[in-house]
Structure formats: structure tokens, C-alpha cells
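Consider the single chain below, provided in C-alpha cells and representing the form predicted on its own.
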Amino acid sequence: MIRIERSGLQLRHGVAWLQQQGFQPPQLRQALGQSLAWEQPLVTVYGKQHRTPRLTCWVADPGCTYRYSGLQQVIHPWTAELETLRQLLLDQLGVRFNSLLLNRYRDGADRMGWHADDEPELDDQAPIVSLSLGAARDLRFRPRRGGDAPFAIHLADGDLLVMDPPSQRHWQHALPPRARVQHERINLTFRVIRPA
């Protein structure tokens, strides 16, 4: 995996991960799209309510429990190709992940806001694990308080993106739109969810 490093920031980009595991991605692009529970909720910005702009489902174990942008998240239960791509995780990561949080970006108008996963039951000495499936995007990182300089990573088809501690605590991401990319992107973000 090629390390990316920062003030306060540990990134590992593993390019084509999921092929060099034998998976075909645009196979499991499409089994997850039509396995799982997509939902596009209203989330309140600035006191106006507004639907999420990207389809998102929330898999987790039994017992975990979810907020962000003020939702409860809905626990769906693992598929079969989840399991085996967490089993694959805790066996080159050492981490059992919980939780995963699925979005799907229809097209290149689907975005994701400036944000850090730093939600009080996330367990900030765990990494948060990005899987990406389908159209290739940039993925926008800046520091929480000045010095180093704003930057991206292209996360292709297949790329997984380690986001080791503490790079929640000093660092934001964001995926911003992209009018030309008109095809579907699927994003796993594999977390670990503190016990209640």
C-alpha cells in the first residue's frame, strides 16, 4: 500500500485492492445495488430539511448504534460478500470492523460535504477502511486548523483507502460533485462502533 502522510494525518492507498483479492468489482457493484436497503433520508442543514444527495444503508452487528447529520441509522444485516470482504479486512488489518456505512453516488451530482467521522461512538483509536466500487473520484482531504495544504486522492475502481488514527481528529475529507462523471460510484466505509 503506498503511505500517505501529513501533520496529523496517516493514509494507506491500496490501488486495485479488491482485484488483487479476486473480485470482480463491477460483480459486486451491482449484487450490492440490488441486495441491499438504499434510502436517501432527510437530514436538517442550517434548520432546513433537505434530502441526502447520494443513496446511503448502514450495516452493522446486532447492538450497535448509529447517529450522524442527526439520523439514527437503521440496522441492515450483513450479506454474504460484506462478510467475506470484513473477514478479508481483519486479516491484513488486525481490525474486526462492526459497522459499515454504504453510499452510493448515482452519478457525478452526488456528493459528499466537508466532514470528519468523529461521531462519539465511533472508536477513534480503530481506522475507518473506504472501499471504492465503479466511477472513479476525487476524494478532497483538508487540515482542520491551517499548515499543511488541501489535496486529493483518485480512488479508481477496486481502490481501498486506510484512514488511520488520528486523521479524524486533525484532518476533513470530502468528495465535491463532478458534472462530467456520469457513471455510478458505491462506497464502504467499514468502521468500528463503540459498544453501547
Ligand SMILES: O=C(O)CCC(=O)C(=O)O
Given for the second form:
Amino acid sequence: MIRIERSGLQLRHGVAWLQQQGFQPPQLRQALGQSLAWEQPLVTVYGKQHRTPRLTCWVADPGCTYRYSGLQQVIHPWTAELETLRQLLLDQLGVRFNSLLLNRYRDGADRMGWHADDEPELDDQAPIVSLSLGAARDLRFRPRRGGDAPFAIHLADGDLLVMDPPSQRHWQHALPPRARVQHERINLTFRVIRPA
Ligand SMILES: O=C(O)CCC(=O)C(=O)O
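Counterpart to the form predicted on its own, namely the form predicted together with the ligand:
Okay, now the whole complex, with that chain kicking things off.
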């Protein structure tokens, strides 16, 4: 894996990681697209309600509830494919993830604004691990308090990105819109929640 390091930021980028594990990313993306219960929830941002500019699904062990932007996610169970991925990550990274947020960007208009995954229920000692499927998109990073320059990582089909602590404390990330992208991308972020 390629290491990307800045002050307060530690990333590991596994290019075509999923292919190296013997998976075919298009098949997995199709299976997830069809089998999961995708939602486009109403969220409250700066006091205003709007639908998220992407589809989402929260998969987690019982009791692992997650709330962001005023929204409590409905828990969906692990499917066989997702359970296999979770086991692979346990074998390779030594971390047992108990929850997973999936984001589905239908085309380049769908996006994610600047944020850090630093909600109180997340275990801040554990990495957050992102797996990308489908259309390649840029994930941008910027420091919360200045210093280092913002930069972007190009995430392609099958890429893994490990965001190690304390990255979420010092940096934010965003997935900007890309007018020319016409295809779908599904991103999975594996997380450790401290059960309530
Ligand atoms: O789609 C991505 O690569 C980013 C997802 C993300 O920022 C998140 O799940 O917190």
C-alpha cells in the first residue's frame, strides 16, 4: 500500500486492492446495487432540511446506531458479500469492523460535502477503511486548521483507502461533483462504533 502522510494525517492507499483479493469489482457493485435497501434520507444541515445528494445504506451489528446531520440511520444486516469483506479486512488489518456506511453516487452530480468522521459514537482509535467501486472519483483532503495544502486522491474501481487515527481529528475530506462522470460509484466505509 502507498503511504500518504501529512501533519496529523496518515493514509494508506491500496490500488486495485479488491482485484488483488480475487474479486471482480463490477460484480460486487451490481450485487450491492440490487440487494441493499438504498435510501435518500432527509438531513438537516445548518438548520435546513434536504435530501442527501447520494443514496446511502447503513449496515451494522445490532446496537451499533449512528447519527449524523440530525439523522439516525436504520440498521441493515450484513449480507454474505459484505461479511466476506469484513473478514478480509480483519485478516489484513487486524481490525474487526462492526459497521459500514455505503454511499452510492448515481453519477458525477452526486457528491459529499466537507466533513470528518468524528462523531462521538465512532471509536477514534480505529481506522476508517474505504473501498471504492465503479466510476473513479477524487477524494479531497484539507487540514482543519491550515498548515498543509489541500490535495486529492484519485480513487478508482477496487481501490482501498485506510484512514488511520488521528486523521479524522485534524483533517476533513469531501467528494466534489464531477460533471463529466456519467457512471455510478459505490463507496463502502468500514467503521468501529462503540455500542450504546
Ligand atoms: O465516497 C467517498 O469516497 C467518501 C465517503 C465518505 O466521506 C464517508 O463515508 O464519510
